[in-house]
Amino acid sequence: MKETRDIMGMPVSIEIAGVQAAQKNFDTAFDYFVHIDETFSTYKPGSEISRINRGEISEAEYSAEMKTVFALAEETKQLTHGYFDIHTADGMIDPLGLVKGWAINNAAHMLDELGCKNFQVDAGGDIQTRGKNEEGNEWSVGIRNPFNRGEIIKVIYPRGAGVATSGTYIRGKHIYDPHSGEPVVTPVLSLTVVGPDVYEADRFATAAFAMGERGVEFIEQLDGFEGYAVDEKGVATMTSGFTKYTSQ
């Protein structure tokens, strides 16, 4: 059973295989993406980052949800040599690079808690899946050309890690250097990760895209994660391990 709701600006698709495909389940995390909405966003004036940005909020007034987004965005800064940054060029703070990947995560767990076992949290692109599908084979996941959305270019079996995918090709030039505060301009059009879970994965896909041309080698040199990349010339490339989640 699969449901898809337009939250956070995107479509947001839960799908349960199984005897646990019931509404509650799908209530429960459609519920919490809603939550992370209504906290996160920075197109919502009453969100909790938005009233940040305004300076309504102290630093000792923050949720303890919002303490521990800021907290993992200056680690991935860290560990990203500052290509991971969730200040915007114009001063602002947006999360939103990070918040999804943790969000579906969560509400990954979330469903495991609820004793589900088979199951794809699919949240504008970025996803985590858990077991096995309807017809009990791995999940599959379409890697789409930047040049034609509708066409899958490469499929993927993640087997329990998380994917997403970086680049410019959906919402435009959003992704800023941190160094620079400019777009980043690359020939890379799109650069999706595989990592341990879709958190990890969404972080590291981010920064990774900022660095253009050389994201790719630093998707490399991460232990457990791997990268495709596809450029303006149509040219596709991949990390050493990559093709081990192309075969069923």
Contents of the next structure:
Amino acid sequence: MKETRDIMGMPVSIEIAGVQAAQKNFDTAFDYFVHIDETFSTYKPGSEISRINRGEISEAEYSAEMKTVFALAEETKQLTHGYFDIHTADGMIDPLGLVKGWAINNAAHMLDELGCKNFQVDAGGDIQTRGKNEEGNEWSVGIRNPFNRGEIIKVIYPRGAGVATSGTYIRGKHIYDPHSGEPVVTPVLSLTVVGPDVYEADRFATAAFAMGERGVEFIEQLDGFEGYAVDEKGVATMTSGFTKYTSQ
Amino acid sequence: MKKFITSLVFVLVFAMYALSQYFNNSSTLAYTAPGATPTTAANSQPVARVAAPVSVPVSTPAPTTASKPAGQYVDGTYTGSVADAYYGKVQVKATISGGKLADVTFLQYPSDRSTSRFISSQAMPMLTSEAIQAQSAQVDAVSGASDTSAAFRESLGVALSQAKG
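Form predicted on its own already given; the form predicted in complex with its partner chain follows:
Everything in the complex follows now, all chains and molecules, and the chain you saw is the first one.
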């Protein structure tokens, strides 16, 4: 059973295969995403992050979740040589680039604890799968054609790995080079990363995309990560181990 | 590190190729990427990077493909620019003999590695390229930034208007 709701400004889909597809399991996961949105959305004036950005909350008053996200963001910044930064060019803090994958991963762990074995959680195209799909096959994920939204250009089978895509064609406002403060101008239109889980895939996809053409090389250097970058000429460049995900 | 060299070699080869094309207007590149999605004007350009596999062992000459006429390079030795290979500088020298890439030597290469725990010293960079091609398969999910929500369309609009200056 699959259910989709619009949360965090994006469609969030949860599909649970088999007998664990109880409504309470969907509700638990969706309620968590709503909570995350209400805490971390910079579009919501009442969210904790908005209040922090307005200087209404001191650091000592940050919620445990906020402290966790800030700590993870700092760690990610170090790991990506500054290419991942939740501080925007205008001095605000926008942790969406980290929170999205983190929240999907947390929701997947919640479903684990509820006894779900076979499911996928998809928030705005970043995906975590577990087990098998309704037909008992490996979950399949298509990589969207950046030139034609209605098409996919690759089919991958993550087998429990996380999948995340960064691209200019929609999230341009969210991706900029922290070193220059400028929006990323790159021949790369989209970069899909498969990593140990969707949190890891998402944060490194975001950082690697900000590196431009060298992003896929950066992914090549990471243990346990593979990448597929599509450039403006319609040429895809993939890491050496990527093809292990392309056969069922 | 090999991958950076590989990338540089290709950049270099492509640059030399472009140069040779520039000085030889009668030659046209007939190759069209099979299955390339013709959704952008950019696709009408010669897609040299599609024509050749990018994973070229540095120690051997780069393969020429059927789509490229042999002997398109001018014999000689060419020094590449110093390129930032993310964790260090890389510079190569390419030797062209008989119109083909015969040798590549390192003039500079990174001598230190990042100690980041995510970076593997065992990595053997072998990037490969292909023309994207639409797939007809049914899938359980699609990975890609989503624009189906109003908030993201609005965000994109703001971004694009800023991009126009």
